[in-house]
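In structure tokens, the next block holds one chain alone, the form predicted on its own.
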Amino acid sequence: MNPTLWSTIHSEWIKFRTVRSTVTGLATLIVLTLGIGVIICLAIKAHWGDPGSHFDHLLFDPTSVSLGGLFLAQFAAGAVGIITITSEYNTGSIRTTLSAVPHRARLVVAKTVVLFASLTVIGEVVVFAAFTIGQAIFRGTVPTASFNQAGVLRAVLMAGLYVALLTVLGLGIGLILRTTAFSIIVFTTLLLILPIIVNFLPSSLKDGINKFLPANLGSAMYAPLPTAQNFSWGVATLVLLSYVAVVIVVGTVLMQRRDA
């Protein structure tokens, strides 16, 4: 008898919180978000009064700066999603999983629900902590942000959602490629290498492409105020959701058509 969706979600939740590689990935995400954010905030505070920095003061965004650790933490988020599925292919345990849950689409839905729910909670806690610590570091020397200012609460909330969406995007890439190393290379290329390549294009092409890149979509999501170079936070969220949905659907179709 096929297990229900709820029982599949429950089993995937047990697997998610007990696999060592997943726990390590989550710990890395937390350390990078908080640790890098603290280092950036301390460095800015130490040099805030340096001569010649007045123009930077005008453009300073304490919210985005306190979330600066996400630049590296986003790769840990993707890795967590990737290893959730590729670790089973690497060890061969996917055969056991599919024997227990023959309905492959149901298995993907269960993994997606567990990942998205878990990383939304973890992501929100971590980014709120990073924001709070960053503002505490700035207080008294550097301008600070608070949740009653326009766009700040929304920006921090969207930062946590961005982490969760990247994790599910990693899951989709892992479903398609089925190998950890190759999946991480592709994920890193999308977030890091592709923007570098696009920057070498003519301005007429670069400006149009840049706003569609995942990393820039994330920046737009957790920026308190919109910028001319990026989409609004709402449009950016919808575009990233579309990416995630397409990759998950393609991964599910391929999983149904291929042998374990």
The other form holds:
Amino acid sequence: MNPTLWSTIHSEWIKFRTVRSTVTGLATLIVLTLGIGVIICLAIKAHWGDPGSHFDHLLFDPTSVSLGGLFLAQFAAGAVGIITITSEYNTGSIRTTLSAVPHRARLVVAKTVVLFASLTVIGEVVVFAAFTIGQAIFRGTVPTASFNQAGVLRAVLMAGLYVALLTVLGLGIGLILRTTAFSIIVFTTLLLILPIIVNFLPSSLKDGINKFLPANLGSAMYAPLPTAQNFSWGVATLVLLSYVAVVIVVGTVLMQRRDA
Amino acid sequence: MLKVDHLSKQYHDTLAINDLDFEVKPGVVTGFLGPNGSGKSTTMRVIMGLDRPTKGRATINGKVYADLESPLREVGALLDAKSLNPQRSARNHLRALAASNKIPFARVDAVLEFVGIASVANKKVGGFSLGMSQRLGIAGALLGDPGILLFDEPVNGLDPEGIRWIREFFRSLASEGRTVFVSSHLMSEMAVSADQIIVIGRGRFITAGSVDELTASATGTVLVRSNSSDRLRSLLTAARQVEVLNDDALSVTGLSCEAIGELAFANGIALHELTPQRASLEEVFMDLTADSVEYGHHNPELAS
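Next block, the form predicted together with its partner chain, ref. the form predicted on its own:
Every component of the complex follows; first up is the chain already shown.
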């Protein structure tokens, strides 16, 4: 790899791990994924024998359920990505950064590499932990999943990747909007508000649009078996990757054109 | 060598800098002087590749900033001391900068020591005073041991001891053969800290030269005292302006002492005093930028 890109990555890595907001964001991500996962799994175990729960049992997927904490944790992942760039604009330190690294595209690549690599590692560790803890809670009462079942290992691996991709999506949104508050609103809208709005549309439209929403792409990525309403995990991963790529490229072009 | 080549920068409908064209030479401290809002910071941002010029370009050793391979080794700048992430420690801030330009970390400790903030190197910069942030900014500028240094309003926020330190520091950088470019809106500051001065107003180049040249080029007046000041006055037809100060004193504008002295001698007039009145640099500055102050003090006519 280009030695100059390596030094930019080294610099961004130092910046990434030496601010409290990164540490807080990552801690929140871990606590939410594990904590909410544990609460959901304990609740399911406690109410497994409740009368009338037969229908729930038919659709029960111990893998996805143990990763349920990601529904909230994904906002922490996005926030980590967003703050990586918006904090530089908020504080004005972007000017110091660009004096040292005037090549904007190289800077974005370095930030992307640092975020993607760090969050892949942290994401995989936390989703494997959430899965393992969830199955341990279920054991004895509730059906459990294991890695020798079809699609389970892949589903857990993709859950970790989903976390990393959302973080980079956050970086791209931050590059475009440059303010933390505005970026978090847009990120939350994409993941949380858009599905609610789409829900108001007629079914004929709704089903076509729903599968393209980032949260449903995530569900498709970390479901062990394909579902009728979502893309297959492979297509879902590619669609999400292309969203991330578009947002990062647009953010980079805007950064190159705008005054810092 | 720092060169600004017919540079213009327009923000929406404001022309912040208008066809600026100058060179900043190594080995001297060059002051960049202009009233607030005259385009000094904009010029520095364009030099640093932060803002894109509308026309023209600024080059460092022949290259635009974006093409510098290791910019911190060629240019060190302190534009805004508070442009820092407050959560990061001083040492980590400098280490991140050093890493980006492959500068060894040992240099980080050396510059922290040099600017006198080594004892707070591990403290978060959010708690720094403006003076400490200025010193950290200077440490950042020196990190790559660059040949060109830019400082935007560096004395703001410094205490008198700090101001004295920074003046001597600029001198020593220049004496090592570096290019030192320092902006200020304070004429008095430039008069003591700069060798060469570039004056701008409302984004336009006004004049450049050494402190002495600028004062000398200003419209000088000569104080003349004589018993026959009335008669002398009638002979000073070549002067641009003759002001009667009192019975025996005149203030003559537009004629040299030599010319006045010879004229008096030729007409048999005894002179008691013939003194050139040097304009202070402050007056020169006010004179030069009088038309270019964006938010000047007007003398409002108070309605009675």
